[in-house]
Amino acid sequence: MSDNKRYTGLIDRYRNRLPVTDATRLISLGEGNTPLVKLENIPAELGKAVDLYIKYEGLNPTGSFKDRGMTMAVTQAVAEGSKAIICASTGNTSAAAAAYAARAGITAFVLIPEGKIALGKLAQAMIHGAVVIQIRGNFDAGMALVKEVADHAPVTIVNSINPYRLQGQKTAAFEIVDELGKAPDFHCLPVGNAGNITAHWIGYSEYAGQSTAACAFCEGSCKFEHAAVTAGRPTMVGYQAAGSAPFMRGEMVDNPETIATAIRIGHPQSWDRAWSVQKESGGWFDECTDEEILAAQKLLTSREGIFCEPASATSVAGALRDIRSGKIPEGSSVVCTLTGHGLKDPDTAISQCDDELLTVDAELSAVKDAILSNM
């Protein structure tokens, strides 16, 4: 393959829609270009005529959608001369920050809640060489500290309050429209910090040639003037874990709890912008119990062969419920974002498996008997 045909990451692909120049050094790991998979078995079992797709963001380089925003945030940090970045994280942001900092040759500082991070994510942050600081508090406490530290130390915040993060993440909407040839009727996402649902709406709006009050980068008056690529925008639907659902409570939640650690956030940083998305798109927020989330994770793996982390499955759990009830009507095209790979949290996955491992002698007869008894 000639080098000019090699995929080199989302910034290069959408360069004319991102705040970079030809002279910008791009910090990329080949993120983006993730699969849009049409589900087959689950819709058939539902008995509802919908086109149901999943955007499998777990196949980004560090295994989550965070890579989309991090490539842009770190690219900008390096362009501004920053030698270090910092973030608070429930896990995925720390993994992405650590990897992209390593790529850029700068230092990553990550604040994580002690004992509240899945081991797969902690391993990534550590092996990439980040300075990992555990705090005796939750993500929201970590986020408050990061904001304070940035006022006293020469570090760049790369949480989603950084507008360049949302600029990178908006490209997922571009990819969906490019592949479907139009915007879906509904786009369903897990909601924690609410940056991702905001970023998707920015992307869909830009492709439709419309501005949005949700845009943190341009504050409602998009600086990127382009002809519309598609005529419509989807209804945006955000699902939260019931134990961590400030959008459903109408106020911040001080002590959120859920098995879906990636969305265990009670004080979303994109609070106002996410409400703008809900209003502008005609969408809604809802919540799913931990039991519903885990059931959806298991359903995706057993019926479609797709392995995502628990928080990701929240989008599917909520969408399936709304399809069954008719709130999402038959004939609709629906995209659900799966934000992270299942290997991020292997312990939770294994705990859901009822079947024990089979141990037999290393003999043909023993293996054959084990196979036949489980046919």
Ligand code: AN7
Contents of the next structure:
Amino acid sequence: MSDNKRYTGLIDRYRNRLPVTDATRLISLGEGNTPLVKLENIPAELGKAVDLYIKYEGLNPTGSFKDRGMTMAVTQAVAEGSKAIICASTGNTSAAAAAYAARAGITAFVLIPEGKIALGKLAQAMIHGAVVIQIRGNFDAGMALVKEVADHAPVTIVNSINPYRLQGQKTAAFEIVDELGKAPDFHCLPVGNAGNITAHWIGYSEYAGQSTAACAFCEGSCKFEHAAVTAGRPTMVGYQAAGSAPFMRGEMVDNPETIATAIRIGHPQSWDRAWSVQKESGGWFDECTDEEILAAQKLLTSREGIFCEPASATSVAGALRDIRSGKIPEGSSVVCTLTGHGLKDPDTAISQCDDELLTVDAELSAVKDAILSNM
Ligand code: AN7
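Could you drop in the structure for the form predicted in complex with the ligand? We only have the form predicted on its own so far.
What follows is the entire complex, opening with the chain shown before.
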């Protein structure tokens, strides 16, 4: 991308490393190129010498990292002549599918768990014109149905079992290395289906000139450019919500529960790939309670001015615990992905604020009193 060129999305920026040709019609909303913000106040209060960054994926066009995968999956679906896409979703995938389908002029069908997706995500799916199918069941039930129905109807699945999704999402790792000049020592992510942690590892591996068992396209010999940009790869760390932590249990969880509805997933679709990531990178999985997740969300908003949704805060909740204990040692550079914007879930945000709103008469004295008594 030359300096005087408009930013036109991640496929265009990284087209030599993605499955497109010059003739491909790109379905893009200018996704990617998200800020890598260095935290200042939280590490200082922690008293630990770490370089702690957040990759603010909530600033993608539909407010989550899913846009990275969706631009690639919908571009491919359109290239194959598909007229409809389908996904099961805890919310963000449905929002992204709805928006990119609208852009492409095709239909999106989204299966969501009734009553269990954040309000902003539901609004997005509806306003973009997706066909929203609520099911009386959780994400895992919806995912099983999507796989089944795709054999019986002309629809392209755009969940992360679609390998083009992970190809798009790997670009987040490229951006981080391009910006830092090298891979961080640790990369921490919230884990639901484990597609994103897998995609990041694929990206880091590609930039290090290495293949990985986690990549459906590589499997030993990748057909994309693998020219090394940097030598190292990070240790990958995945954090789950405690009520929804199959990687900690070592088996699927049938009734996952957590306030972080985005990662209320008990049957991760990238199970084997994510274990490859853990082994190849020397990383680990851990879990955070809902209380820890909400505390981390509040810490980010109140100390750093960064608003992410609860699921996203899981990466910071876990990382802070591991930095405090020394499992992530001082002197490390650490990137935490904040996967979705806080505005996705206004209900949970408001319910976290115990202060009553001040309501006063519309008079100077009343407003002045309110200010002086709250200085
Ligand atoms: C904010 O939208 O699965 O481990 O259907 O929305 O790649 O699944 C969302 C997942 C983390 C977990 N943070 O990522 C869906 C969906 C947020 C998310 C995850 C999701 P994966």
